[in-house]
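First, one chain by itself: the form predicted alone, in structure tokens.
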Amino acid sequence: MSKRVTPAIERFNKKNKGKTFRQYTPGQEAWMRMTKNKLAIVGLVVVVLLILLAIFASVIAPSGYDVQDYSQILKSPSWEHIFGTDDFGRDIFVRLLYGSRISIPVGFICSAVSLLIGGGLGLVAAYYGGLVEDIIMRIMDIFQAIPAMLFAMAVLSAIGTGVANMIIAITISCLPLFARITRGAVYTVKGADYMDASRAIGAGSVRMMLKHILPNALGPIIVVTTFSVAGNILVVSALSYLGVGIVPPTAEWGSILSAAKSYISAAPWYLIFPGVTIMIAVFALNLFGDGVRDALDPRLK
């Protein structure tokens, strides 16, 4: 019969006698793993910086994004205009600052609302199953049969342009993704033993879904939500670039890029800086999303 206390355990107990070890919550452990991922931290810092620039855009550039100076039309980058000026003499850096007030919040809001509605539908479908699941998921299949970009364009063409309408269009196009991800995540925990124990003590359906199922299925849902923010920013910019999203003179990254395409030879900086801004924002969010994925499920590393 083997000893209950091995020499190695005795040495460990002797060395750590009197010490207390802090117990970490799953969220704290995930954050500790996250901080070890340098690229993820870089992505998080860039995202926070972009958000701060959007919040304090009016402080950094109190003159506003629509100030025109026809003596400064298509001026190359300088100390006065670090990103140069556009075809109306407006400062491109200032317009990008104010444009972040649309692109970034819309990306986050669309992901949050899609998660709330689509995730709720996926949770209900997976929990009840049967006819309820068939009805919900077949409706999601119909939505998913149309590419998200094309679906958003169709909705905007029907209800008109504007920030609120864009949020509605992108949110509807994202519902199938969140419904399917949530449904799959719920199925992984639905048959666990603690679920049977919860039913045995009389837990109702709402309590089962919100108290026991959803918290244990949040990992993949959070990861998809993080990545979807980057995708939504791209969709916002693409819709504005195509002329069905935010239209000039309102500053938005995609609309600035669309206006710059006619001056690619005469003023390349006009096109480069908006494109680089979009690329940095999306890349930073993807780096952060990779870090969140690895932190929540270390087995994927």
Second form
Amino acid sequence: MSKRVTPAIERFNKKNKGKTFRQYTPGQEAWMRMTKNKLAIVGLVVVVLLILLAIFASVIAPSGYDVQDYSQILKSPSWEHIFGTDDFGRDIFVRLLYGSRISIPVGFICSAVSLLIGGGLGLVAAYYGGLVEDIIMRIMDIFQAIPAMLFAMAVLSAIGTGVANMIIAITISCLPLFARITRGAVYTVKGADYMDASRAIGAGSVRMMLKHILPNALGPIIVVTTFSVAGNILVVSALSYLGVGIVPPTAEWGSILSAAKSYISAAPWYLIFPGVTIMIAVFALNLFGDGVRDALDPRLK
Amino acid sequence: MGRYVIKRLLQMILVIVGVMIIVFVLQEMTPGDPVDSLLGAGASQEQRDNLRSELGLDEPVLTRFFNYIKDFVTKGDLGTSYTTKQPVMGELLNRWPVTFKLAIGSIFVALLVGLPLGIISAVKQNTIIDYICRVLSLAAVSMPQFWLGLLFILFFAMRLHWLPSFGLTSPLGWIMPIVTCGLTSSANVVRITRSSMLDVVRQDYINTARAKGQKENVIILKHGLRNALIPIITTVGTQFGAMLGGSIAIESVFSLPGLGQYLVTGLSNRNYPAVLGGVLIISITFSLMNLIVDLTYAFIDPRTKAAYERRKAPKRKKAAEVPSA
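Moving on from the form predicted alone, please list the structure of the form predicted in complex with the partner chain.
Every component of the complex follows; first up is the chain already shown.
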């Protein structure tokens, strides 16, 4: 088929003679929209910084996270201990630094795994429909009837505390969210003409799902994943605060707060700094998430 | 409409049975024996066997499961708590109001703070006010709820001595827990109200209303807000569920005798009937709330109501068409 040149195109070509126009993929366009959003970039930078701090915690920290110094119990912030010390004379800054080695990776891993499993279930449910969909979604309904936090607690008390078990518990409680979002997103592309076209040229089910449906349904799924990392970090800290997540002496943000509870008026810094740390991490992830959502859904701008 | 409600209630029963299966499976997986934690290490084998048959733990899981359901449906009996020897149902009914009041109060605070801020933020889009509302609400959802509660205790109870730091000995004790839960959820209400209002404000009928000279506040509240309500109600509904879960931490912070505390102690004592009953009553409350939210749509939005009533009609029409074709 030869290209038809209308007068308008002719005029356009004349005006822009010699200029080259770059074609952008939707992904590149979204990235460009996001980099214009200053708050999102601030969020991204803070997240990257926190990840770096977590990776190099042992290099940055002046001492180990469980070094106890009984001459320095509950000391207020000073140059020596910038966030003060806790009830065992341990440096709170160092403990928060090491704590990021749990909260941040757990947050990301839970989101990634629930994306894979929950998203996979949602994709299969929406693609096949019928009985398969009914079974998957009814099971997800049951999972969703138990509030996520309570579900994670019940799973943790069944399989025991610890980092790996916490990941399992939070992942299970996140599954319905991912399954539902993915199913909804797949539904929006399922009826498109190119779906019929690719089926007509003989694409198999797996190819249809991974190559044609998934890339086109990715927007809302990415947005939910970004926000869920932030949510998971909050859940991790709440579970540890209640004593069912990570237990002392391992440094974890929530369990530090749980210990700080007994010294609220004697050592306010013990309560304030860990909370502010959690808030900065979650806030940065949420800012980034907001940016991602605006970039992927220009309608909301 | 009535048919839809019945269908949803049937679905709910299935979901609740599913929830019970999950909790039974989790309890089977739980290491340790409730008999051990009740009797301590020094008990003889005979004592342990006696207690085991007394608690009905010597029967197979499936028998226990069906007995549990039978007792619940026929007698409203949820078993006896291992630790207090009281009927679980009674204990739950004592604690449920605390959690429920906390959730309802928090929703009220969330709407009171969230709706006006969300509307203002949308109306003044991209101004400094909008900016402040957005950043503040994002900061509020980024805070661990229990930490906000602890901060309130630090400032309002320890430093200023305005409010009691825990318990419900005076009505003032409700203020901090409700405000803590309410503020965090209000942030979500602000965000959804803003984006939903922004969607609506761009519609043609808003321009029409302006063109015919309607007052701006009538346009925003009557033409705008009413049409923006559905996503807001959905969010409030999900917030309610999150609150039933989140109240666990808040109840522990403020030492409130609610379901959350009951579940936490139940989980740590391996008090099976207590945990099972607690999860059950929370799931039932949550599912009923979701049903109410879905039904509210019909009252707000006549289109949804019409869709409920139409749902059955097209099928009949189709069936009538087939023989003629």
